[in-house]
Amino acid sequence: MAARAEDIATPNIDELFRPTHDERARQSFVSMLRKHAIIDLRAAVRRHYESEVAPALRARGAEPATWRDIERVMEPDPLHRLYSTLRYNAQEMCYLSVQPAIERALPEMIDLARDLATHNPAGGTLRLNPQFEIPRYLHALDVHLAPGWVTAEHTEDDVAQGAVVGFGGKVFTGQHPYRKRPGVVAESIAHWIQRTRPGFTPRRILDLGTTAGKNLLPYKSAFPQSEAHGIDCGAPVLRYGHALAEHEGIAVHFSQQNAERTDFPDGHFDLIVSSFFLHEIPLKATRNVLRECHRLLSPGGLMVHMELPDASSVSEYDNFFWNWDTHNNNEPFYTNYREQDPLRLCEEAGFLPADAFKLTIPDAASFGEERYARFLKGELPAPPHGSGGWFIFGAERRG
């Protein structure tokens, strides 16, 4: 039985993050600036394209046919340049805005993480490999413009990147001042599984690219009988995630592993999940990961990945919007991944075509049960990905 959070005397590692008044003000400003760019200016750019740019091109017989055509037209456009400039700089500032408070708290954070890794009051584990080889595609770039991303280590037993990615992500998603609960993707997928597969009771769950496990812990709430595992290549985020889970009284088994090839036995998991992961690795690695999922799934097991919608699932203008990150957000594999058919990728990995799926599901926390019931009946579509919905794909393993 997992320990209760109130029975664990140690503080939550997140509580050691104590920004000053001015630091909080800076984080609030950055969060609102990014919101203005990604929501308000994004909408303004689309209106400008649809009401002015496209009609003018159409009148000259030169209307763009593909997202690349749209990109060529819009890159020099002043409004789009303003949008891109604000979005890029706000993105970068999200992570920079939390660093001073993290640097002050880092010695205390490290001591707490070490203590929890030694005693494991909730029964979880942390398994790191000092000889682990981090793939170049992870350490060569500051993905998402986050300095050091998930792998950089600045001192012994470092947890800094766990805090930087975690708190910077909260500023990034507008969760400042940190009141909203994390893990909404996992909550939504777990809700969808429970509603569509009421008898499904996984014994073991594996989260790929788990970072600090924020989209793993909700699966333990949904399936409390399960044994939860999270793997990542970054030791700092795993140390941080282990400290969070132990304080919450949730037994999670974190291990430093490459999802392309793990050390788990065949058929070890009944549910394999990931969130925002596959588009950040090369396509060759994605294929390896999906083949590994096929190997690791038990008969009757389920694989579900929350990902960016593939190019064929959205409009050419939406493809132009989504692929902005390829050149501007240190995510060079973004466009190539999105040009693939997820169903075909599942088939290549060994899953039967009839057992694969892709769809957009509603955000469970905001959609409402009455509307969700109508969605399940096919009477109501899910909101678009990123606007109240989540694009998912995956497959079941029949045998």
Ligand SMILES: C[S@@+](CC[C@H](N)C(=O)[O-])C[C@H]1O[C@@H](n2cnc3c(N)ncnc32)[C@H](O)[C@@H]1O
Given for the second form:
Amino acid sequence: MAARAEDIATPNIDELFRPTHDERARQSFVSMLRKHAIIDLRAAVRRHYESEVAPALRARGAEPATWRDIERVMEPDPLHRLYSTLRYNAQEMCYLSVQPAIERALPEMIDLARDLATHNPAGGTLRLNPQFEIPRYLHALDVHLAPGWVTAEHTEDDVAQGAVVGFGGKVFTGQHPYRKRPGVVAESIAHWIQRTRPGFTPRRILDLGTTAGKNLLPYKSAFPQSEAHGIDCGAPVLRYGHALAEHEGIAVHFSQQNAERTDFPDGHFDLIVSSFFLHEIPLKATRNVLRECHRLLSPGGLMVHMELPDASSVSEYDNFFWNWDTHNNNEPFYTNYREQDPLRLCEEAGFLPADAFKLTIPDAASFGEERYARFLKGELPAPPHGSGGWFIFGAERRG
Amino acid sequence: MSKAPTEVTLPRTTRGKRPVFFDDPSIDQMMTFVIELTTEVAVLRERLDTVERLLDAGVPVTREAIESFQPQAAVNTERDAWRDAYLKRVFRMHPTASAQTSDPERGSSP
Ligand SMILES: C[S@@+](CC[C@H](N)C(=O)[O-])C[C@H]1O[C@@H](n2cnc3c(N)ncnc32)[C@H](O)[C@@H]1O
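I've shown you the form predicted on its own. Could you give me the structure of the form predicted in complex with the named molecule?
Below is the whole assembly, all chains and molecules, this chain first.
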């Protein structure tokens, strides 16, 4: 991709981000801080719970039965408190560590994004709606502790939040064993589709809640004949994503729309995807989105969402671990979302129960082809979600 | 929307309720200070490391040379290992009470 981008010499908006020596050092350190919390301490807390806390309670006949019981027991635990405070502060610092360099680069970034939105050298498009009404659930608080999240506009034609979320995200995943490369989720889902549905060639693809299209671009590479669309509510992230895609030489159509009700015609898409999206919106909105997917899918079309595993798919301890984000990462809908059965949600949206699925698929980049073949034969399970696997659910649309 | 792009200052605080993890919220505040300070030390350490590498290479140490220093992959690997070990040293937990009772000889947990 890089070589092709050089041929057509479309400037890279990411390259305008030029942190100083010390800013870069800070970003690298925050990545490690985040890894220390989310990998090392997460494992240490679990070991501590399983080898000390739970046995002591069991001896007294008071072993926690539900994730809420575990939470009650662990909240005052010193190790869990260290884990929580490090995780929370590292999360904030991901964004704080990139903001100064973005402030300096902003005028140039805006100029470049504007220029690319006018000329579309790769043949993509950017369609914004100045009258767009941002859903309240999206701007009432800053999701992921990112000040301004994806919708705040600080100046005209602003792209700042696209850069904040993009570069902050790179700091966030910088030392994560399975998230270092952008687009790994889309790569993994595209790989799974190709291996399980040979010959599936979607004419049009839609990514819901695409942000800057990180997990949209790989679909266009996997299915080069397709027309790729990404929608989001945030204008700054769409502008940024458009500039990135044009630089990559990948034609993608970004538009500012609410996934609960889009302006695309019935049956317009053969493949509808999303990642890290549905748990961030209220359940009512999730239901609307899934109904909209049903409307937008063509007969024989496929819908695949990468999401958090639902509560019934993992242990009580894992539920305790996952639900941390609800109160501590500004994700108020997270626990409620996870309590739903995704298969049931698909059915409510109009899909036939027999056409719906939920499973964990291997991370395509790290699993290896030989093991993948064994996974497909049912001989080898995928690693857990986020630790080498990705939880997905969805449905096919019949007739 | 009225400001010229050059004047944009991005918001540094998050909207939404901040959780309190400790019994006394001032400890939560103190942890932020400690974590920020830990980060400052790591940044300073990396700057010193850059200076030493310039000196090793016989390059005159100027601010500009520091700014334009491009670490090789091996240098990044070395630095990551240092950061990792440093973090584990700084955020060392006291042995837990239960571990102490279960292992009175050593009195400390791993
Ligand atoms: C965590 S981000 C998704 C990240 C991205 N899909 C990825 O894989 O990197 C959630 C996104 O959903 C978008 N979003 C939230 N509600 C939406 C809605 N009703 N319609 C469209 N997008 C929405 C937000 O603006 C945000 O960009």
